[in-house]
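Single chain ahead, by itself, as structure tokens, in the form predicted alone.
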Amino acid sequence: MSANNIQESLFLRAAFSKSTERPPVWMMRQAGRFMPEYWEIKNKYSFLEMCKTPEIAADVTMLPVNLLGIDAAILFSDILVTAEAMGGDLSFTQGVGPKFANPVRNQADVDRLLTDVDDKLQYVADAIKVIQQRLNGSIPLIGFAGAPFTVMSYLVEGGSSKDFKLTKLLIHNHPELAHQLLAKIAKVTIDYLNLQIDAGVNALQLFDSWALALSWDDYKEFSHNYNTEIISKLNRKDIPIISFCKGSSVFAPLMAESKPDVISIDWNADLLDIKRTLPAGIAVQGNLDPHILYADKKVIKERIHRLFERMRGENGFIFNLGHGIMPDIPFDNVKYAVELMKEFRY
């Protein structure tokens, strides 16, 4: 497939709710720690070095393309690069995850965050160009960003959190300050995604990974409204935008109001039931429980076929997991699952 007719790819046709002969497949965290080849690279470089070195980011992005034969590549990066560019002192520690040495807790902390940071994120645009040279029009490339609420939670908590206590205290006790912070992150996110479009991505995904921490009203005020603003300000001609959150099975009706092209659904819902509640023209992505990939191959086959038969006859279905692949899922099981899906025909 040439770059000129990439719009005819399975993935982009499904994303725009056109008919496909089978569901396209890609998986969140597909270029990750479940692959020995990833560790060969990771053992030589820090995580941020991998993200910030275009050739290395391209190497990692291409691993699932070459080893699994998936239908879309996704840029190797991290949702927190925007927060780092804004002034967050970010580090990643094995077994701990991301940490910000200077968490955002008060007005002065919010005031010091920068919003004109495209130059600091140029390495992402450079990586996209290298990846597209490597892909050479074979499959689409998905770019992405973290949604404002999720990025805010890391900045406020200083890293990962189980209960989001500090984030919730901020939005409940100091909502005006929370909105100032979210507005800054949203501005950076809009610029960053448009930078990715200019660099040559074929699709985008907005990751609101921790939206499920919020009640319905709080999600609407502190997440949904900002995601809507971001999607409305993207230069998205021929570039589908996928909206993802853990909790999409709950928040899908609101997510649809933001007018994404695709909503990625977690594994807690029946995918067809969700799709039938959405406006015409919004595709769905999902929604296999990633834990299924630990199971025996006969279970993997049965569950994939059950999902695909459930969605038979539906335009606008992209296969994915309900969340990312876990690092200790056997690579052989992932490869088997992808091969099964590529053999399927409607």
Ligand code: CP3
Given for the second form:
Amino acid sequence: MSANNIQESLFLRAAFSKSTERPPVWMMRQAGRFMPEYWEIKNKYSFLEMCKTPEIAADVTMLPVNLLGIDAAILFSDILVTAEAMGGDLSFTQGVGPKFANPVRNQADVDRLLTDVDDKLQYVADAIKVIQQRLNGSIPLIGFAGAPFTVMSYLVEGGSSKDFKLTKLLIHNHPELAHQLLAKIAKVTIDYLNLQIDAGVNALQLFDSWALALSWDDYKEFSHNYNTEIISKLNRKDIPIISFCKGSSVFAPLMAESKPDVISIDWNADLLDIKRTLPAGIAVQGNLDPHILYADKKVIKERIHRLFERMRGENGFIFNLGHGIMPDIPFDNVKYAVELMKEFRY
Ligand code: CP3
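Any chance you could show the form predicted in complex with the named molecule after that form predicted alone?
Below: every chain and molecule of the assembly, starting with the one above.
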């Protein structure tokens, strides 16, 4: 497919709720540790080196394109690169995950964060250009960023967290400071996504992975409002935006108010029931429980068939998981799932 008719790709048609002969397929964390080929690269470089070297980021982005045959590529990067560019001292350690050596917990910490950081993220624009040369119009490229609440949680906690205790203390005891921090991240996120659009992505996904931790009111005030602002300020004609969070089974009605083109649904909800509650023109993405990919092939097949049959005939459906592929899921099972998903016809 040439770059001119990428708009006719299965993925972009489904994202804009147009009819397709089958649902397109891609998977969150499709370029990652479940692939032996990922480890061949990872053993030579640190994760951040991989993100910051456009040729390597492109090599990793292309792994699932070539090995799984998915219908959309996703930029190889991380949601925390914005926080790093703002001044976060970020490292990734195997088995530990992301760490910020200088967590953001008081006014001085918030004041120190930079908000004009496009120069520092130029490597992402460079990677996008290399990837688009390699894709050569075959399938669309999805760019992405972390949503302010989720990125804030890493900055405040200093890394991953089970209960988000410090983040919740900040929003409850010092809401004004939390808003200052969220506004700074939102500004950077808008610039960053516009930079990705300028560099040539075909779609965007906003990852608000940990929104699930919030009550309805807190989600509205500390997450949803910022996501709405971001979506409204993107220069994105013909570029759909997918809004993802864990918690979307509950928050979908609010997420729809931000006017994304697609809402990515976690695995708790019935996908068709959720879709029917959304305004016409909002597509859904999801929502297989990623743990199904650990199971026997006959279980994988049965659950994928069940999901397709539920969604049969619906425009605006993108096959995906409810969250990312876990690192120890067998590659063979992921490949089997993608092959099955591509066999369906409406
Ligand atoms: O989906 C893709 O294949 C594209 C690349 C991508 C990565 N991270 C690569 C990655 C994307 C879209 C992300 C987003 C991301 N990063 C999210 C949102 C999506 C989600 O899963 O909810 C979050 C919360 C992060 C933060 C982050 N980065 C975590 C929690 C970890 C894993 C820590 C661990 O060791 O389990 C990372 C590291 C990371 N990001 C890896 C990859 C391939 C593993 C790095 C390694 O090889 O050590």
